[in-house]
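Coming up is one lone chain in structure tokens, specifically the form predicted alone.
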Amino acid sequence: MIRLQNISFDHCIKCTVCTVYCPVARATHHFPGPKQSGPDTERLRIKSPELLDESLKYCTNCKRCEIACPSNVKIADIIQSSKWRYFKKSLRPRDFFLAHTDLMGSVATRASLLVNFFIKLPPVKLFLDLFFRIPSERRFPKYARGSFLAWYKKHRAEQEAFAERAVYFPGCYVNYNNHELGKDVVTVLNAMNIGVIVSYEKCCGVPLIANGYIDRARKNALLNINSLAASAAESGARIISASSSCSFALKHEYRNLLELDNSAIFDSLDYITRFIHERFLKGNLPELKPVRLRAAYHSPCHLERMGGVMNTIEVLKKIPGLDLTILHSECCGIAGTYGFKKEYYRVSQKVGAELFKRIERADPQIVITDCETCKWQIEMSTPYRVEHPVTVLARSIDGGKL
């Protein structure tokens, strides 16, 4: 049955610009492009679900088709929703572990040294390849010891003492893998006389959505909406995230894909560089020390979809001494858990190949990007180290080395 609130496919004017901009369609013939997989065949799937095409699974949900679409058709949303509605759900241990980041993170951080050691061993990589279909070439991010939330609890009182505060959604990457990025967020905001409030949270749901665990994603989303809304209301603060994909999920995927009411947080939610840039423009600019580095900036797909790239660029331009090259917009190819799956790994690497070449031509000392999975992909596929914009800004504030 056609739901009247979900017929944006009818606005498609068949211009095919989405297919031209689709990185997956350029990389493999197995994916015919977003127009055909989205608006064109959605009409047929509604009438006859058995017409489902396996090519849908090649879509990375990068949203570049939606950026390019002149008619504002939610093409990627159509494709993702079709996967859930029409594909038969089969339990695959690999997808379960990739999707449930809170479960894996809470276990792995208890024995992070052992996990980080064993996950790099060739026999372990071969085992994961043969039995879990995780490609042996794929490099896993390291787990930290303990959680960022545990660190924050020791500093909560001093953060609550600030007159102005922001509610910070750290996300799984900061909580389980990179505590330092969370601490850099605190460093930057404190230098601007803004305290940081962290509320109870679950994974934003991006990996759950990508692997078809929609009911679990909705439960996480509802918990996050209620928790963030309560914290923001209590402190009168705005909500920020330093992950472009988490920000996109909280603001747009909850509303469009999960069909939840996130109005309690929608207008209060900012990606962190927008939050910082707005305050820079109002004169709240901390003293910045020179960071004498040659850097290349890669803009993540989901940040481009939110229209937030210019905020990051303007913040980076404020850092004295930073020699910044802005790379041509290209998808890195990893698309969250997509690049961790053997059946899509080659496509993932082929999608990112042009970006890797552009980085090498720029020959930077570091690469800067807002997305943690882009960081993993670039560091695995090039010889360059990747840092978050907030980390670069924090080093400009505290005078530390990158």
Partner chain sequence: MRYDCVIIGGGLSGLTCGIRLAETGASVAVISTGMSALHFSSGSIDLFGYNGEGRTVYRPFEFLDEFVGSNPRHPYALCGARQVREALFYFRGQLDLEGIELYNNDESNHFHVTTLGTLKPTFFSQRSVFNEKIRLAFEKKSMIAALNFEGYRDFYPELAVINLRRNVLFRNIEIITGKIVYPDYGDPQRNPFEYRSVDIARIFDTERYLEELAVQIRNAASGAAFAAMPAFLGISNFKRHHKLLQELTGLLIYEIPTLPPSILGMRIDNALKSRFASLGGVYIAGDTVTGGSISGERLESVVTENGGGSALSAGSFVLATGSFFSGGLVSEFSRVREPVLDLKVYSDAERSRWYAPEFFPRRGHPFLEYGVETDERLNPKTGDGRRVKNLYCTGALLPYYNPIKEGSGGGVAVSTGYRAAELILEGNS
Given for the second form:
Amino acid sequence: MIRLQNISFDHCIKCTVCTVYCPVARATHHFPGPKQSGPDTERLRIKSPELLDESLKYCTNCKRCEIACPSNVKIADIIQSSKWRYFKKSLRPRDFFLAHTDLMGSVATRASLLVNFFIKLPPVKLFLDLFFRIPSERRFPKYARGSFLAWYKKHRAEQEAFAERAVYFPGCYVNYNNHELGKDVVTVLNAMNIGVIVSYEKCCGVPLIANGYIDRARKNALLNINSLAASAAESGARIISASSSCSFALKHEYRNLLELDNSAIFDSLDYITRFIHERFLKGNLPELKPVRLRAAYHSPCHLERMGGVMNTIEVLKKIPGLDLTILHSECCGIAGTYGFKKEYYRVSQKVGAELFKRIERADPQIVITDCETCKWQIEMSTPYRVEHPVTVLARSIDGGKL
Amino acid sequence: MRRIETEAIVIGGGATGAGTLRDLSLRGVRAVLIEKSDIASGTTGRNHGLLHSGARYAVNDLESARECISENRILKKIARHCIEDTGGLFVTLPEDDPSYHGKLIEHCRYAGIRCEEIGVREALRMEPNLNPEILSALRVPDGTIDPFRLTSANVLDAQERGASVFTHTEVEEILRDGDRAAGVRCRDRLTGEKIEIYAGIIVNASGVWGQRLSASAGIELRMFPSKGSMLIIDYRINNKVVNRCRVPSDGDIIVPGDTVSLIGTTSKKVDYDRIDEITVDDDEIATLLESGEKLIPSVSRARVLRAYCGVRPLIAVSGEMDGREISRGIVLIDHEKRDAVGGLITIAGGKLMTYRLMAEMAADLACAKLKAGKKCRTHRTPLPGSERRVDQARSVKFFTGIPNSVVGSTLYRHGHRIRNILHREKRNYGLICECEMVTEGEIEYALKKLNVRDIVDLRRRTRIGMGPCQGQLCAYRAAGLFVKYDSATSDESNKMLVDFLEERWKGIKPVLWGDALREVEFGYWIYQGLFGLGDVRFEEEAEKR
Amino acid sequence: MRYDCVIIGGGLSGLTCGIRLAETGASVAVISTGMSALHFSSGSIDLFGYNGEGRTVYRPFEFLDEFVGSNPRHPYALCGARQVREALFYFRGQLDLEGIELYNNDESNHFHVTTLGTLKPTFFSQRSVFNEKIRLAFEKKSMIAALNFEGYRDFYPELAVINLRRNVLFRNIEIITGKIVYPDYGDPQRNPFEYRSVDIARIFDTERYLEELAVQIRNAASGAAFAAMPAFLGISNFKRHHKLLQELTGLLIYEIPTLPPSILGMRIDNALKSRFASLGGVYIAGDTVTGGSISGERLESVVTENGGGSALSAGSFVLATGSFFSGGLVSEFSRVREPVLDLKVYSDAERSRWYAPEFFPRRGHPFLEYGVETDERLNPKTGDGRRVKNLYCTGALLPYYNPIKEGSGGGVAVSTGYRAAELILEGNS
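Complement to the form predicted alone: the form predicted in complex with its partner chain:
Complete assembly follows, chain above in first position.
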């Protein structure tokens, strides 16, 4: 049945430029490209859902087509929404586990040592490969012990004492896997005399959307919008996230893809480097110690889509001693949970191949990127360690080793 | 000069002419069809493609309503691949006279049309984009019918049964042999070749153009052309035919036609001398948009792809020429009786819905005069493509490796004949028209089997260039394929590319704003800025003339 | 966020302007909604191809000297003939720094061959379209082979050859057609009948198939001096591939621009972006400027779709948003408007006068001549008549010229972009 919310396909004038810039279409011809999978066939799906092509599942939702589109067609949104509008619900346990990151996280963090140990064992990998179609080549991020929220609770009082505060949405990765990044956010903002109010209800919804759990994603989104808006209203603060994909979801996917009203948080929500950069420009620049490091910066797709890359670059440029190479903007291929699926694994690696080559050519000591899944992909596919820009900044502030 | 002898000549390749050709062929009568342009290029191809249940006519014209519902049932059987059984709604807006609703139910009962009242909420569930303020809704067995496919299928069937077809061939004169019409002299408009064809009976099925034709045989026939204009919306905004429940008026109907929706129609008298140059007026566009928005508000946000118009062929009966006795029904004239000219009959009036019935009537009379031919079988013999119902899911499975969108679109257009078109060789399913999923294989099939002589014809058989871009990428590709498949010389291909783009332009320019204008700027840039097509001089063409 | 200059629109005009400004050390941001019209261009830079009667202009600068006097509202007149020349050669110099060599026929136009075998007068072309060797070989009336990949759906040499043969310039030149076959790409899923120019360009870019293709090209060309092919000799490393392929085949390899996307145009787009970035320019892609705040005679700041509440402010602004196609102008049922600041637009109130009755009119379509009206300093007026003195309008957004009829699109984009930069620099000093 026709639902005509997203009719941006109507603006497509068939110039085909999106297909030129699609990293998946370049890597595999199983995918006919964003124009055909998006606006072209959306007209047909409206006529009859039977005209749905399986091939659109190859879309990684990197949004590079939307950046390229001169007609403002929300191409990736059209393709993503087709996945849940027209396909039958996936009943794969794998997709369920990959999609429900917060559920998995809260279980796994209780026995993180055990989980981290088991998930690396070859028989377990083989089992996952055979029965769950999770490629055995894929490395999983390690789970942390306990949650970031638990750590934060102990420090809440001191954070609330700051005159200026920011509401921080840590996301699943910081909460369950990488507490250190969350602590780095606190270090950096505190050095700028800003307190951190953590507000975290639920997973932002990115993996849920990608796996077709749309109702769940909408529920999460509403909870997040309400809780973030409430926290921000209370302290008159801005909302920040240090995950490019979480911020992208909160700001754009909620609005364009889930078709929810997120105006309560839209204007006050920033990806962290934008927030920091703006304050740097206003003169709130903490004392920075030299880091003496050769680094290569990779810009994640969703940060590109938000137009936030220049903020990260500007912030990094402020760090003394950081010898920075900006890598040509390219998709790393992992696309969240996409690269965890056996059927897409090869495509995922092929998409990233060009980036991996460029990293090797640059031969940095570390790679810097804003996105946790890009980090996993690059660390798995190249010999280089990957850090978040905020982590690098935090080390420049506290003088710690990188 | 070529000379051909046959049993029957049918003039006019609209639905009626094509239907008559098929009817005669099914009865075993050898027949030739002559069409001055392309099949279904006149009135037939210029309506909104509504498979009437008859409800639209029930209140005013019970006889037409009865014809419609009876033909509706037949067509659903014999032409299923040209038809989508969408169902239709009659909705009453707050500003409409509420009493029409009851009248319609009553008259549908008289005509034998199933017409049931449904709740407003149910109507909105069926058709979510409908104006939520409607007061009431009726459900009727309306559907959609593709006039191009229907006509082409009739022609194809006739050809497979031995009939011959001359498109782009104009009858210059009806040849008389004493008090009889003995044949026609015609000219191929593309090659200039002259052809004389002789037959025992000539059926004039040239619709509104019949007045001119008859005059060449010294017979007076009086047409009262009335223009109807329509708009095409870029995509489907409705799934069922949506009618406004009131006395028929402008902009009352929105029909989902294949991948698009159509808003129709207006009604304006035109001078007979101007029937070949009618265009859609700005006030008609405004009226159609305004009325369309009242039925489905999202009309205002959608891109209008084209505006087009057709001429209704209303004819004066019984020789009276003052126009008082105009018939909206079917008119069959035996010129032997009326004008003392033997060998010639005219079938006119009627509507697309009743083309088969009209063909049956004409063929009955023709056979009576020829003293040949069997009984009519067109009401139970399915058209090519409709022989069997073909299941989409099974076709998709059968053509593994070819995208569903391609298989489904080909199936929708060609029904059971999909197996003559698609096969797994990659060349065959390479996409040429990316908006409407027309493959190289479908184009090859059309070029070889469906009387295609230029890209405009190809469009009517395949939908190439009918999507949002109106032929930007595919027109050039199609021109190239004409050469590749030996259907035209390079020079002819270049020329038909110009003609095609000019033909598309006719329908676009009345609606040139918003995205349509952007699309045109892009297309013009490609074909003039990049290709310099407007600078090509067709010398050979000039020499021929 | 504050910059010295914010340029709205990242196409040929905006980037030329941005490069010129960034070169002086100014902080410049370019905001672009999507990829620019360069992706659909011929990849040559037209200056002035046809005069008012539709006759070919052979010496465009000489022509301009007179033309600007009698057409004072034309964008070239706003720049002045001298600065048009300055701009074009500046542009060539900038592309040269990025490894794209542009060739001109001294002061004269040269022709490039189109997909349909018509000839277009243009001023700058890439090496594979015009250079001294090509000119000499052409003058010697050397044989030409128009080649295509078997099954490539976006090019049909037969349609071009018939028109070329009829052209007096090609009289006594033998033109043949030939086919080459895609190399085995090792991907059984690929449907080569759906390749676009960019797919083939990427095959060339891998370089793995160059030798195999060279053999095929040589055979198919059967003795011709030129092998003319649709333009897909790679995007990133075109210069090297072109050289290698010429060496391997011993032929002059000539590129013909195809249906979009245009590989030739993408090379220029890449080069301009790369040059801009290397000068420290900030390119914000995929964002749309939705409005701005004007106080007095100055545009203070603009807001974007992605920017949320925060505005971009700057000392000066350039509006290089293109024509209807790129969204610089928006047409509605009965009016044409400028969507960012609702600036005063030159158009016709009567929609039926926006276009010509034919699709290929002799006199061109009027809507192509619509745009934002400016004074001689490229400053526009707001809807209520206020002049905006720190806002400069450039490129296809400008009215009173017809890029297609005149064959002047590229030249106007480059020279008005350059002109705006010069005006901004002048104002600053």
